[in-house]
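Consider the single chain below, provided in structure tokens and representing the form predicted on its own.
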Amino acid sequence: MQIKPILSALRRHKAGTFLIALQIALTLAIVCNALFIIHQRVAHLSEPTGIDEPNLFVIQNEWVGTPGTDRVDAMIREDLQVLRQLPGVQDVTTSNSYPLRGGGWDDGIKLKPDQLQDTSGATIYFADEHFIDTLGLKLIAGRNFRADEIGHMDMRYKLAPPTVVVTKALADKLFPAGDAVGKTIYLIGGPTTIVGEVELLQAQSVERWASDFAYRSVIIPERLSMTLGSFYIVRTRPGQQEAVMRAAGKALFAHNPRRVINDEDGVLSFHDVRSRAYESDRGIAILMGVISVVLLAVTAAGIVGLTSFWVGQRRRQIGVRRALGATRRDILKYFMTENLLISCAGVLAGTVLAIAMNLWMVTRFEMHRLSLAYLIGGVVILLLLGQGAVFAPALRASRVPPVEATRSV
């Protein structure tokens, strides 16, 4: 197939050729970046928490009135005993927060008392000796807290426990040699000693600002005893979560009715917690997917429409070529090649546009650089889409009989 006659024909249809090439370029630029964003969002919402999600649920308990800190701590310990006695419960703990909750206590960690800049940010989880077992965390170094180490405090106290357990990600950041257990670190209230290390525990926030310390957490041996309440985290035996969730609230109110547990979100399974945490990521991924499909469909429709229009305009020309000996295959190849040339021009411009668009988003929204694989994939998709869209009108053109030349005279 000679390219020169095709280019000459395209020069006579500059406006249509330019518009289709521009549409392909814009589609490539937007679809490449949209697919890249979808991949990032899907990868984000699939990140592990390190906890036994299928068998965990959370109760948000608030107290009525203004009981003192000691009284609140006593009521929390009574509630934990009530929950542990329920059939189907494996273990229970209390904390100020939990992974994927969306907010809580974050703090800076230092290695020296006079250090001005934090060595790392970290999520602070208040816990008792049941915290690690209840959440299903894997202790990979050191030890768990002992019962006699657990204290209680409210928000006014300094955060300076004598011991802490940290995640492996934080331990590796603070002590790259792998000898974190036994070392001293500094919280906002003073020094503390690392006595244990757990393999994985995700932070409570999944927002981009917290991504630098997403798995850097510090577990504090304190019960946070506030009038505002706290969270009870319940681990059930496999297959018994729903029954325990129904029984837990009733048992707590039966023991002490001076409390508030919201009917809508006071008791949440981790399936619900994860769904809420990544609601925006899921929505953006779906939106980007819909935009990509619509753009591809519009581009395909544009190619079909323009090629059909051109075939209608060239019926006499096609008839003449058929009368001069051109086969149906030659006509089909002509239109397929013509579209391929337009698509190649479009994807070349689209590649430059996609990179420029990504660089703009990197500077404005702190996104990652667009992977070359998405560009290559986008180019392949657009070229195949163009060939697929032009096939039907090209096939119709190939069926134009030689007699069409004489009918048009």
Given for the second form:
Amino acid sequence: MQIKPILSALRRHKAGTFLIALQIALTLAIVCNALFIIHQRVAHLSEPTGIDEPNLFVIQNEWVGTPGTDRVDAMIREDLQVLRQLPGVQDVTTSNSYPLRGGGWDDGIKLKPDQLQDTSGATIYFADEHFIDTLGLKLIAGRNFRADEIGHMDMRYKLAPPTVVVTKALADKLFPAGDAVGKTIYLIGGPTTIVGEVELLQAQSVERWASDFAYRSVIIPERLSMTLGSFYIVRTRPGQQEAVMRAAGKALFAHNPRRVINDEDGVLSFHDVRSRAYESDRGIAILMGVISVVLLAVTAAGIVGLTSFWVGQRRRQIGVRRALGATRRDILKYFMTENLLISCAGVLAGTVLAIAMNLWMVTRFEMHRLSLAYLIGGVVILLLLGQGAVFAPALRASRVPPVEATRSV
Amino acid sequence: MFVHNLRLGATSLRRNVLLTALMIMSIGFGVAASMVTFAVFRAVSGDPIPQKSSRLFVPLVDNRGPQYNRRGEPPSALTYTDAMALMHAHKATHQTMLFPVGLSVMPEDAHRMPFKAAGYATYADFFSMFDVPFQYGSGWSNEQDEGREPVIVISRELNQKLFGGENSVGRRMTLDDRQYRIVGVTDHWDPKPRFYDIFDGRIFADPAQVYIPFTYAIAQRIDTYGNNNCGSDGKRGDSWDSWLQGECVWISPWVELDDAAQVQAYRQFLDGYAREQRAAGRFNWAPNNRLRDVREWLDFQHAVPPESRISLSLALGFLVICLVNTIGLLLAKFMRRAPEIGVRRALGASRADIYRQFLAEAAMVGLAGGALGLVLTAVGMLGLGMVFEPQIARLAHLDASLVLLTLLLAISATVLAAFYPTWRAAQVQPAWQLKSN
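Moving from the form predicted on its own, what structure would you give for the form predicted in complex with the partner chain?
Complete assembly follows, chain above in first position.
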């Protein structure tokens, strides 16, 4: 296939050529970045929590009036008893928070008492001896808390329990040698000893600010007995979640009506917790997906439209070439090659544009750098799209009969 | 003549249905994508209090020092100690402090369940500083602040729920076993984003339902329902009193300053205060204070979700691509009629006539594209709930101004896109066309 005549023909259609190339370039830049954002969001929303999500639900219980810390703790223990007696319940625990909730208590962990900067940030989960079993966490070293170790505290007390359980991610950060159990670490209130290590437990927030310590959590053997209220986390036997969720609120109110459990989101299955936490991530992924598909369709439509115009304009030339012995295949190849040349110029410019756009987003929105795979993928998609879009008009061109050469208009 | 041009345009559009349809779709999709994202962007990034945003300021004091603060910035709220010092100094025209409270409302009717009402503990100036509208009564007075009186302002919505919407000023209500006297009922008031309480991350939450005096809340040890940020230096306290005197920040401060001179004076006052604290041994670093007005504060706190900015920029890129596409298609469409143009020019049509005819045709395409764009925008609005949190999605809605803007954008963008193809059409040489025919 001779490229030179194609180039000289294109020179006569500078504007059209330029517009198609520009459109391909812009489309490549946007689709690449959109696909990349989709990938990041999807990767983010499939991060594991480490807990037995299908069988867990959460009750947010707020107290009415102004009971003191000790009274609150007694009421919490009564409630846990009430929930445990419901049919279908496997285990129940209480905490100040849970993974994917969106916010809670985060704090700094130090290795020495006089250290200025924290060694790591960590999510603080308050727990009783049922916490690990209820959530379905996997204890990989050390031991669980004993019932007699569980204390209770108000939000204002110093955070200084004698023992804690940590996640593997935190243990590895603090003690890279892998011997965290038995070691002393410093919470804000003072020293404490690590007695156990669980494999995986995600932080309360999946927002960017919490990503520095995403899986680094500390489990504190105290019930946080605040007047403001706390969460009950219930693990049900498989298939019984809905029934237990319906019964739980009623049983709690029957036992003690001086409480508030919000109608709207007071009782949430973990399925709902997850979809709430990742609502905007999933939404962005869908939005980007829709934009990309429509954009590719618009670009394809543009190529079809302009090429059809060219074919219509060049019917006579095509007829002449056919009369001079060019086969239908030659004509088809001509238009396909023409498009490939324009597309190549487009993707070349588009690559530069895509990188520039990504760099701008990196600085503006703290995004990651675009990976090469997305660029290559985008280039391949657009070249294929161009060839696909040009095929129908090119086929029509190839059907121009040689007799067209003799027609005057 | 204009009508004639439009009629010519409409005829021409019908002549090449495929190209016309492609153009209309292209414009429709481009405009819809931009409008949907723009609606979200407008909803979340508007100035929540335009009439006063340049006179309301957040004063912040660095109580952590360079060793513990983040990137040199003071924390985003005040300690109780600093909040009280600023209130008592009275250096601004108006000043208020606030923190969120969540109170259980005990209905008089024993059969009804108690429920939580969220709101703020604040000072009397809150209502005048933020132009809070009242349905009945008013806010409380500075004297009632000083007297730590159990008075309360409730929202129109809560008044509706509890008292069926009648004037409840003077009535009593019970919240968490405490009796309050209602002094005012606000009208519906829900500035978005909620600029005055960004610290607690409730920028797009449901409107506040109750307001009680800060001084009464402290006297009654009513805990904050919001954030409590203590930093790493350990001075947190371990009881209510020591916590109150400690270095945790949890109070959002606001001052109203009328002109540049007052702003300057307030900055000096803040620095002077920080130096005093240093002299007293509480700080051991140079004054590091901030004084930002509403817009600067929203900007600094990244109150606009990055999602809406990212999608706005992508949607604008999308619109550009659709326009490039439209330019190409219009070019193809117009140039195909070169012979016709040649004949018209030879028969005496001026270049201006050609311009008028083709731009009118483009405007018709734009109008059709705008109509399609409007339908797609409406569909997109319905789908917004999937993309953004419901609180934000609710803010964006298709109102008259948006409809107008959609059509205007579609038509002007198309006419703009049509300039180059029209120019090319007007350049057609009558003689050459006639000869080649």
